[in-house]
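Given as structure tokens, the chain that follows is alone and in the form predicted alone.
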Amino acid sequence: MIVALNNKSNLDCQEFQHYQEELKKIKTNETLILCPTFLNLGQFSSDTISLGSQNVSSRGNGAFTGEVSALQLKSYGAKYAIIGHSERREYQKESLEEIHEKLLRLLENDITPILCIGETREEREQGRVEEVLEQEILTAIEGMSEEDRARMIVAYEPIWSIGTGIIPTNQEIEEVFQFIKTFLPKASILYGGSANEENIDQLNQISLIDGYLLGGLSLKVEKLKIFLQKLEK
């Protein structure tokens, strides 16, 4: 299983150094991907964990102040990058077209995209889950080859579940994963949205899940250990 750790905008320089040392003590057979802030990318050091980024520029190198290009991420050893996270869609107003360009930049530099998709509570209540997800997926993968589509990782994060402790039922998650597979049959699909050490036993019952994208839990190393132990049962 893939377990991606999204630190979000947390951990200063010294905190990250200590956090990383604690992470190295974890023994697991799962594929761990650590996505620190841009400032902490250069401090990353691990033989057992892969490096990921929380974002990437939709442009290449050049006069784009404040941006970090895929080529720069590659030079720091990044193998993965999150794009389309709900927080960036909401706060930075990222468009579907911009997310598509970011995906292309990553693939051009042999970095595996982790494409986040998900619906709001209102969209779910309106019965628009498939409509929303289809638009997010099709715009992101427009013009891509089957080979590139197979390289992708998709992270389904129901926006209404993130940070609330409330998760969809197993049936609801299975239905969404099956729907995603109709567009990306060979892509790995992760679940995000309040996955933790307390509900992993329930989520473990879903065979379609290829892994997890963890936010708040990624920062709590002791609870993360419990999560990974339960994941491997």
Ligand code: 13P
Second form
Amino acid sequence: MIVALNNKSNLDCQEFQHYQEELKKIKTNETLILCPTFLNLGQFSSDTISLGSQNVSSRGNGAFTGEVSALQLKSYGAKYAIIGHSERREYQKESLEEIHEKLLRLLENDITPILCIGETREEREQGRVEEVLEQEILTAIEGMSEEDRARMIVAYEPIWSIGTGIIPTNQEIEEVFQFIKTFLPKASILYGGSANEENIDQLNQISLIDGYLLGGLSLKVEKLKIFLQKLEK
Ligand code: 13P
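Let me have the form predicted together with 1,3-dihydroxyacetonephosphate next, following on from the form predicted alone.
Below is the whole assembly, all chains and molecules, this chain first.
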């Protein structure tokens, strides 16, 4: 399974050094992907954990102040990049078209995109889950080859579940995963949103899940170890 760790905007320089030493002690057969902030990305080195970023510029190198290009990420050893996280869609007002451009920049540089999609509580209550997800998926992957689609990772992160301690029922997750597979039958699909060492036993019953995108738990190494142990059961 894939376990991607989204540190979000956490850990300063010293904290990150300590954190990565602790992380490296973890013994697991799962594929761990660490996505630190851009600043900490250059500090990371590991033979067993892969490196990912939390974002990428929708453009290449050039006069784009404050942006980090896919080419730069690649030179720092990033193999994966999260795009379209709901926090960026909300706070940075990232558009569907921008996310599509980011996806293209990543593929041009052999970086695997981890495309985040998910609905709000309101959208779920209005019965609009499939409509929202379909739009997020189709605009992102427009024009992509079958081969590139198969390389992608999708993270289903219901917005109402992120950081709230509330997770969907297994049936709700299964329905969404089946739906995603109608567009991307070969892509890996992760679940994200309050996944932790306590609810992993329940989530683990869902055979369609290829892995997890962890926010809060990524920062708690001891609890992360328990999560990984339970995942391997
Ligand atoms: P939490 O695990 O803190 O709910 O965050 C999920 C997430 O947004 C990962 O990208």
